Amino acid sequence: MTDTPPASRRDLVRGLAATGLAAGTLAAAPARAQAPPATTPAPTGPALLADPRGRFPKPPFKVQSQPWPALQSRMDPIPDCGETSYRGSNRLAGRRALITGGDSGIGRAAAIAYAREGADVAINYLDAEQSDAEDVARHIREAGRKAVLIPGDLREQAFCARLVDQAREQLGGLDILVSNAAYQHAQTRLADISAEQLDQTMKTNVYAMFWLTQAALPHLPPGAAIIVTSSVNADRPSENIIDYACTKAANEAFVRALAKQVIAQGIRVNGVAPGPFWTPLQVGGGQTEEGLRTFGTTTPLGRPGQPVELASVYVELAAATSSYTTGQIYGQTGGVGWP
């Protein structure tokens, strides 16, 4: 697992009571599949014990901006998606998992845990996160499993019905849909959100979901599991991004809807709500200057999360050992508390 000890079924109870990348404007491309080469083991070695307030990188963060969608791979800090330190455990063997926004940030954290963990793993993203889809996607076969690279535009729902198609091709069927990517932008006033974006985070955030959805559920066997990326703004939401607010608010009312009317297929639907995490949605406009500058003061660790601080909930929400958890909020919050 991680380089802290992994955490009890009932720890994560207890501890995460209940928390994207955008999809944008290109057209989507051919699936690229990589079959494994001979398997890269996952880091090994005994877990350390760390304080978890000075475990990861800490504010002020240099003020920094990049066009949207932006890469990981260009933020200062580059943010911790596992790479060196997830350790797997087998929990996901043989299973098949499509992750959109599974480039960077939280998306990627989850693709990498679940390759580590024997699954393999489909990815969405936009063509302009190309590089960090193919370092993904590294990971991934480095651990053994399948990676299948699907970019294109989720506000498209043509696309979201053949992403889900493409999925199921390469993979061979698919059990876990986790719907992750999300569009936010930060605005002073309310008046200053445009049209414009307001329709592309509705229909990122909110209609995608919809739409995979609608789209796998045809195909997802018993014991399929699914997971949406939500936000701790859906309850607490933050003045400068309303728009965003609403759409995870929006999620999590969508997660306990749903699951009480897919369980009678046998099928688990739950959501991760994540507080302040650095990942690339902050930089490409989803915090103001300031708010970038001091991103994750106010939580009581005094910083922001580490994508891969959140890896193992997404694998413990896929995993069979949670059979009887569904219509569940995990959040993960840094301290800040949970209603």
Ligand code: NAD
The other form holds:
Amino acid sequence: MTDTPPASRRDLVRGLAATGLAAGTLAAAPARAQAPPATTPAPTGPALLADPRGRFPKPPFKVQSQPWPALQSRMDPIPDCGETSYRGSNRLAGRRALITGGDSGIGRAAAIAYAREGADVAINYLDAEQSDAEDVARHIREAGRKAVLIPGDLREQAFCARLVDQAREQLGGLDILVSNAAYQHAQTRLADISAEQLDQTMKTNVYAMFWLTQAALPHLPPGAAIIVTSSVNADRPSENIIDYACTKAANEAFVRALAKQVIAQGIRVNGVAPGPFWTPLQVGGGQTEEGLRTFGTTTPLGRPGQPVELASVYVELAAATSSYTTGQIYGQTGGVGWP
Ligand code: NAD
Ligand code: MG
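If the structure you just shared is the form predicted alone, then what does the corresponding form predicted together with the named molecule look like?
So here's everything in the complex, that chain up top.
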């Protein structure tokens, strides 16, 4: 048995990439774009026995950059968020989720998986990411679930409150909150972190998590799940993203402390700490050129993760089967052995 997808499946993935490009970004589309398929093919799932070393692209990667916020549809290779592979089994039937940063990368993989597990899903993103968001909505609807798109800037407290209210109203309630959006901008010298950058990183990665959770908590029923995306940088910070690493440490303290407080309401709180994952965060200023070219080489697996490789963790933490799981951080670091 081979763990490398047959050529036809690789072609399908490229075809899907073209779908994202067609949704408003065609002018900047790289030459590899093809005519999009009308609908997503039925998910096939990975081979039952698959060697993790042979799956997904490896470094060196083509050096590329995009203005922030970067679009998933313009990346080369395009991240795999489970579009053709994630298969659900009704683990979240009837649940209602709000995912920030649900247009691309890790949040997109969670959104697609949640829908295929039977949940209705609202996603938040920035206006500039509308084309990526519309593509996610198509996947959610093709899974037979409701998709709600709510663009807006999480650095504003009033918007965070409105976002939660609109998601609740349009989904008819809310029982999964995934605080996943983040800003990361690499600076090799501490002195180069401007007040504006520090403010943006803190507001997006920390303040918004507080504001969203404060707005949601009074409405979350017993059994609800809060999930925060942290990072390996919380505990093993890279020297060129110090501001970002501090916010990720804050994410984890928040998870561990809030879990103790809100279990009294029957609400679980957990975090996910990814290692290097191939997402727009990295090409929109999150990495230096060299960091991007060799992205993932420092892990024992020798490659970055693809967002789809995290999807089942977000499902597990939201599902009722995880009823004894709260205050935990789930590491997914490609073999670094943490946390
Ligand atoms: P991504 O770029 O796909 O997702 C980040 C999203 O944040 C964007 O899509 C954007 O919609 C949103 N966002 C940023 N600023 C915003 C603002 N002001 N208002 C509203 N939305 C805003 O990248 P990703 O890597 O999938 O990031 C998701 C999470 O994963 C982040 O919390 C990130 O810190 C974490 N993470 C990523 C990696 C990695 O290697 N990619 C590693 C560890 C942790
Ligand atoms: Mg995005």
